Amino acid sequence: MLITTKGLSKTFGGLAAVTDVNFSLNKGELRALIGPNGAGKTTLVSLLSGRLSPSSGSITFDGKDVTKMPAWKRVRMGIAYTFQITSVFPQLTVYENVATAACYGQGINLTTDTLVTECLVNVGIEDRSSIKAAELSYGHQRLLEVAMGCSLKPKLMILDEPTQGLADSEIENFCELLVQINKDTTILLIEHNMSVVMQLARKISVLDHGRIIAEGTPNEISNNSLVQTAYLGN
């Protein structure tokens, strides 16, 4: 396994945003966590990145203890995360984003630059690399947020709505390229674009009132009766 939790708990004051999670993702996986919206994917993968702080339970990764592990250090262990609202330098250009974090990940060394012409033709941006971060269409800073995770060279991915903002041709290139950093990365996905979900996921989590109420395959939780009831009120 690569990552694994037991017993994850986070609560807010009196609210169980998280409740006794078991997680486990296997190497080389691409997994899709889905549930409606406040279900507390965003809750359980800030958990895993290091951006929360877990009120119980316990996370490791790698064969090491992370749970109290700052998130700085788990990005220095090989986990990326990339926010469900677009996290980039604004006012530095998209080389130099991308530079940034690859420096960061990588230290500065002979091969950043090649690191960075590689992960902006990955993902589609290396026309727009002079350009300041501010001044690109929403959809294109996700996919800078994407090549800056992919200059960590990390173990495992973390993925929170990727695809939203991005038009149907740019998805549909985004799935090409998940496909292609999944040939050496771990992907974990939240996604609500269910087609994308289908299309890449082999296993899917699903995720409701803080509790992963589900596991399988897509087909599996297209056709199980407690996600069908969490999705749509049944």
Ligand SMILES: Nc1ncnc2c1ncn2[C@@H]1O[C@H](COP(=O)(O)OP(=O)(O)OP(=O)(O)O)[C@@H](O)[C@H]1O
Given for the second form:
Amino acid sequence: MLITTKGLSKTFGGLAAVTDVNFSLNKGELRALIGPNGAGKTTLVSLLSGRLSPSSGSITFDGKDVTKMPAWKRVRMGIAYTFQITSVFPQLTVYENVATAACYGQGINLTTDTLVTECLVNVGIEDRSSIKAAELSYGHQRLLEVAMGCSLKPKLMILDEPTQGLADSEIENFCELLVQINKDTTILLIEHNMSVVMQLARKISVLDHGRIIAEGTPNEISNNSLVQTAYLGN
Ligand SMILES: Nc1ncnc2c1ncn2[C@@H]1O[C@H](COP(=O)(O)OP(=O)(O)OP(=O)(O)O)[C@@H](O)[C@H]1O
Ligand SMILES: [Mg+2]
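Form predicted together with the named molecule, following the form predicted on its own:
To see the whole picture, the full complex is given below, headed by that same chain.
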């Protein structure tokens, strides 16, 4: 098991955003996390990455209890997280953005340049490496974020709605990219686009009102009546 949560909960004032979640991912998985707006998906992955600390419960990553570990230490242990809202450094070049992430994850070393180039090539924006991130199209900014995540050489990559705002043609390439990344990285993907979910995930977890209401294969999930009522509609 790469990551496991036990009884994980987060309340904001009186609001229960995540409630008693027992969640785990095996190494090598490409798992989708779905659910209606406000279900608690971003909150759950923020707990996993350490951006938020839980109200109760625990998180084990790679055999270690990380419940109280700060986010930057979790990054160094191998948890990379891309935000729901695009968060590149707009005034830095594309290259500098990835180099900054790489240094954050690995420290500055002689391999940084090779690593940065490799990550830019992998996501397909190496020809834009010297322009400012602010000048990239939205789709390319999202690819840049993925390159930044890859430069951390994570064991787990968490992507929060990465295809939001992408054109259909971009989404197709993005799916191929995730399949490539998944060859050596476990992926947890929050995604509203059900065709992306059905195409990529071998297993899906469904969150509703802060609780996991179903887990299963794409087929099992699309035939689950609880899920249809809560999310898929019918
Ligand atoms: N920092 C916060 N302070 C107070 N309430 C919050 C905070 N973050 C999230 N919430 C609330 O917690 C609940 C879960 O929100 P969350 O953003 O995790 O949902 P989500 O499943 O990611 O939704 P979406 O699909 O719209 O991104 C919502 O009711 C939201 O308003
Ligand atoms: Mg969200």
